[in-house]
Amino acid sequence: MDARHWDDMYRSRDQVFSGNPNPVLVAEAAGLRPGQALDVGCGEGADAVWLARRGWRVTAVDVSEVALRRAAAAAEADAEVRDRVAWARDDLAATPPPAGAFDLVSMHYFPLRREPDHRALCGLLAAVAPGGTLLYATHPLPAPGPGPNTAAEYYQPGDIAQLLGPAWGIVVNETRPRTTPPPEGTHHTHDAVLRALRLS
């Protein structure tokens, strides 16, 4: 899934997801105190606005231009938002951000492959700087059947935790029910979530 398959994802309609900012976002860091904030795989914008109308200052990140375009146009006509968020194309997977940048690092559905290093994992993790705060959401792995599993390709928030060292202290790692529908065309019915806190 490279640069070229995202931006014809997202010209393929002219708007891919609903425009709000997920749900796991919304109830894991309304109560965070805002700072700095790097939101990876960023697509269309919608949380990286959301976390700055509320005083984040935002770096949001993501691999596909036609994303990018899209997200910094509709935050154009608001000032607010305009002048704390900077819009970046990059492949954090496979460059790291900046070590200890961040009082949040938020990635929701960032299709972060396992790798036996974990190189691009600690990148990530690296970025969040002592008292911030990893949130990590993504779609649980289905049900055991039939036929490869690709979903098992990916971090799960369980392997992030049990990665995560004495510097780091665990605030949730759950399976929850959404708690608005999924996108069209899914059947997410549930996201697994992994919030951390960086002691040190």
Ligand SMILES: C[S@@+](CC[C@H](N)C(=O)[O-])C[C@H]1O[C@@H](n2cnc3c(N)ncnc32)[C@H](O)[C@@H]1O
Given for the second form:
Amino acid sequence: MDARHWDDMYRSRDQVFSGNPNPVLVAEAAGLRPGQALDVGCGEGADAVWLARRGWRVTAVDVSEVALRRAAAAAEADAEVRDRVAWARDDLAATPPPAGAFDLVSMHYFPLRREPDHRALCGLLAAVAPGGTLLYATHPLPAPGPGPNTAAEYYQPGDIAQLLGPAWGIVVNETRPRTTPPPEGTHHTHDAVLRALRLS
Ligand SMILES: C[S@@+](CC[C@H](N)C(=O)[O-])C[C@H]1O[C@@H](n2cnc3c(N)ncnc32)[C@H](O)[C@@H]1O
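Could you output the structure for the form predicted in complex with this ligand, given that the previous block was the form predicted on its own?
Every chain and every other molecule in the complex is listed next, the one we just looked at coming first.
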């Protein structure tokens, strides 16, 4: 799934996602003190906008130029949001973000493929500053519904929790019912969520 795949996916509809922030983000980040946030695979930008409105300075990264253009356009009317969000095109599976730079690294449904050496994952984990939070939400296994099941190719929260060493504290590692209906055309009724605090 390269940039072209995602650009085509976004071009296929005028708006792909709801425009609302992910409920897992709202539930888990509402109580955090705002600082620097990295939104990994920000898509059409609803999470980045929500964070900015709460006072976060957000680096919102996506591999899709189409998604980023849409996200920036949606944020344009709100001067506060515009000033607090930097939209950036990058492939975060290939290029790690700056190490130790973010008080929150938020990954919602980011298609992070398992690798034997966990190279891309380690780069993303390293981006969390000491005292900062990692928030990872994805579709749990087994994936419901018919069709080919590729979900096992991607990291589950439990995989990541096992890789976190003593420098981390696990705050949440669970599968929970979604509070919103499954995304259109899917059977996803639950979210798998990891929230971890980098202690040092
Ligand atoms: C399922 S969408 C989720 C979008 C958003 N986080 C949300 O929850 O609405 C996954 C997003 O990750 C982006 N993406 C996929 N691979 C990427 C990569 N290697 N680097 C950066 N972004 C990527 C896609 O373009 C897409 O916008």
